[in-house]
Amino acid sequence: MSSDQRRIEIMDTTLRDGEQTSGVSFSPTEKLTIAQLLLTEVKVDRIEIASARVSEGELAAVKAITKWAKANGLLNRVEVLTFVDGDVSIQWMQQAGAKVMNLLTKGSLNHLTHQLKKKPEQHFAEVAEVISLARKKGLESNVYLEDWSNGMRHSREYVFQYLDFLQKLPIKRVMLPDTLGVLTPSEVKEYISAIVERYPNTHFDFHAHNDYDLGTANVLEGVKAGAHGIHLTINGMGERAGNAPLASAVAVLNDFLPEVKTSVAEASLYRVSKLVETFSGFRIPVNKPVVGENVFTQTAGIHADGDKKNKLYFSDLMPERFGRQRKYALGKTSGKANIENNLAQLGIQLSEPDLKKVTQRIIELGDKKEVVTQADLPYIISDVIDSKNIEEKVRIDNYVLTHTKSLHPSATLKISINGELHEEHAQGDGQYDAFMNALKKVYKKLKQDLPVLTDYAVRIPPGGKTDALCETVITWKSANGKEFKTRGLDSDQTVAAIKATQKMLNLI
């Protein structure tokens, strides 16, 4: 960090607020993992990781965290959201092994006049009484205005008289939350610069949530402003819709804000973004920035293109910076530079004839699949290259494959065999099976008989999920008793045998 940049903290509330994300509750064992990770990976300044008195779950969290923190010098960057309740959550702090409470107070008289009921003068007095023993314990105190951005809204002259208070109290921190994720970026910054030009040797976190998608655009705004730290989720999670997104955030103040530094290590925001995924439930959409899985996925072929005369279609938003590698999605759009990139990648080199016929065939999956996938690429290449030594002579114009429960699967088959149209019936242990015997009645009739089917493999790419291509490979042997094998290509298995059988006739 050069000397004239300015320090941002880097709060991570994702075991305390994002926990609140609706049907998300951690186990100890994986609150643990988070909050080491976060502050030995991903390296924020300050984790925030429970609310006091919330159950003996969350009790045995933190006291595996706190323990696990103060083995290794960190306990004073671990903190717990706690009540203005006299001492009751001071003690549940002692009994955690806790040392850095945020204490939540309210920050408008809308909240102070309807919830608590009460005149300022008296909650003031009785936030002081519970700093004050906080102190007399060995805890350190930050105060949480809650509803601050209505406060400022609508009661700001209670606002500064509360901060006008606070500046009498032994706090480290003053943190200013959106509560309800209502405020414009420009409110932010009006009022944030307000509020620091007035203390300026107060510390001020600011706490964005996302209700109206504006989260990081607000903490751009808040430190811009004059902010000294933020809070943050992993993957946006939190209450309704979320807080502002940890790896967004980073993202931005990094490449906006070249006058300020975070300690967060960009290259681990991914992996930990994964596992919170997992450990949470809570599924990261694929387009959300710098963490979803399509977000460095180039798709269109003009861009992979571009990307490849003179990165027309960077930015600094690389996805080297957080562990990812750029992708070229191959589907209906995918033009030759898309599918050359991925070739590249694989250590594939085709002729030019060869890449046409490539190309065309994935367009032509493209409009019955969504995406083609790098790893089905292999299988295409050898389906075009099988393909492309055969003369059609038969083809299989059309058929009906029909499975009902408690009845046997049936086929029609309609097929040309040197410009001649057949059409049958049957049926059979399976689709692929009734398909089969349709294709004997025909051949029947013509006298001739089929190879046999001696082996029947599927193949799908490591990874492949429902909709995969599959690549069905059969072997045969013909009544010289020469073997022979056959594949086809589709997303769906079946199609895929019959399109495999269609080479087999036209070899025969």
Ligand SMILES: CC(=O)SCCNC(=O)CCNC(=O)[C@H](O)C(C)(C)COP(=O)(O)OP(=O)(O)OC[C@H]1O[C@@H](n2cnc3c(N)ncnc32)[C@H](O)[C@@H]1OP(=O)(O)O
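Residue numbers count along the first chain shown, from 1. Rigid core: the largest C-alpha set superposing within 1.5 Å between the two forms. As the structure is a computational prediction, the values presented were derived from the model and not from experiment. Compared with the form predicted in complex with this ligand:
Once both forms are overlaid on the rigid core, the distance between the two CA positions of residue 220 between the two forms is under 2 angstroms. Once both forms are fitted on their rigid core, the CA atom of residue 10 lies less than 2 Å apart between the two forms.
Fitting the two forms on the rigid core leaves the C-alpha of residue 444 displaced by at least 2 angstroms between the two forms.
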Second form
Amino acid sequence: MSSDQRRIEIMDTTLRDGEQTSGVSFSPTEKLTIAQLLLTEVKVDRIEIASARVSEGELAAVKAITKWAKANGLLNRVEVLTFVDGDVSIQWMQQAGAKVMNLLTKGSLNHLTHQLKKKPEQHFAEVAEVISLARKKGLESNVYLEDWSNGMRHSREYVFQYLDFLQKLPIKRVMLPDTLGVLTPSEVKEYISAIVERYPNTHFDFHAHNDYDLGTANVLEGVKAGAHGIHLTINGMGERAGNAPLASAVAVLNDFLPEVKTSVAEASLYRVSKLVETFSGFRIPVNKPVVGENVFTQTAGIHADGDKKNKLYFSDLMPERFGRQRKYALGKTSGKANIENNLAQLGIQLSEPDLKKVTQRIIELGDKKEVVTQADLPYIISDVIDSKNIEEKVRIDNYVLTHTKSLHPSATLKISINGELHEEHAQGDGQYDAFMNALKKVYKKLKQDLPVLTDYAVRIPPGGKTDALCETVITWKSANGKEFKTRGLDSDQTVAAIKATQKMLNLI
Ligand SMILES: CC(=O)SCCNC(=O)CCNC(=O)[C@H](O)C(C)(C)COP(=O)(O)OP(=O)(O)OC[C@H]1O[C@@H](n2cnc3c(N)ncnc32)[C@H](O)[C@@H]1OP(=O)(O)O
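Show the form predicted in complex with this ligand, please, the one above being the form predicted alone.
In what comes next, the whole complex appears, and the chain from above leads the way.
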């Protein structure tokens, strides 16, 4: 970063505006965790964590965050939205230990006239009184001009009259919200340019909403036009269509405006997005730029081919920047290159004819709308390529499993490995555990390590009934750290697990 880059302040309002997402409510502990991550790992400049007066739970959350922030010298980066209500919000701030208030005032004549039912002069005087009172109590003030965007469209004279007035007050920042997300990028550019030009010594934040899906584009134009700070939320959470999303906006500024810089650590954005998804229950759409599940997955065979040859379908938006990895989806649009990429990630190499057979099978499955994942590949390989030979390498010929009340389950098995027969007996905590213990004894004698079982999942195939076949999917980790899955299908889940185990034995 060069020193002549203009520094843009990032204010994250996930914990205030983001929490205004319908159906979302963070607990105080969740709020504290997110606040800590935002300030220390994501490294945003400021966070807005609540509206004053809302509830006892909110007061507890703000108290916990301000206590932690104070102990870490970060209290002046923690902000609370307050109201023009004499000293009511101020008292709440003091109780909560917060030091920076974002005073919600009226940025359009329409709101002022019809919601507060006041005249401009009266509103200005009340705002001045609150700010003066706050200052006396040691609080710093930023001022929101709510509905500013409509104010610029329909009552511009009022907006400028108000901004002129604010110049006289001891405030740190003026915050310009497109409250209803109605502005186009060209309007954002026009309005912010005009304001920044007229008040060169004032810090202006721009606050976008995403009602027309223009949130990020508007942030870009706002910053280009000279906004000094921007308000964002994780995963674009927020009322109605939400706010401008943090991850997208940061990527856009980094990639398209070399003349500006932010303090945000891109590498932490995905992790915090997933954490907020878990806490909020607000699912990240799979196609959400930067953080969605699918956004670094190439599906078309042609793309995988180009990437393999010369990274032809890469852009500056590299997944590794955000702690993510490029993936190649498997399905009817897969070609050989696509499948080779997946095999390489699993550490598997196939001959050309085998690769063709596997490709053909994946296309067939895709045509039937089957979802094929990288984890399915070893299974498909074992199923498709010369499966007779593979089955013959290791075959579990016979087994007896016992389950008797108050006695340990036990298993006896007879297994053929490369044509040689082995027989073992063992006990375990369950029938499958006993079976695995017997199997481990066989392989111990052969001085061969088995992959470690890391996950065991049983499900009935989609649309199945309770008496249907059940599928057991086992995840294994081999000595070189590679993970792979095998599956078995049977009406008995233990037998299905043994089938999955036999597949694993034929793949190692
Ligand atoms: C840009 C934004 O997203 S703004 C988000 C602001 N944050 C919130 O609204 C947080 C959630 N809100 C709440 O918990 C509640 O609405 C409270 C605690 C703020 C107020 O609750 P209540 O006293 O029950 O009032 P209610 O919600 O019915 O109405 C809001 C009142 O605030 C008034 N009001 C609106 N804007 C402001 C303002 N900037 N400053 C002061 N009062 C305001 C309204 O005129 C109305 O007053 P009235 O009842 O005298 O007509």
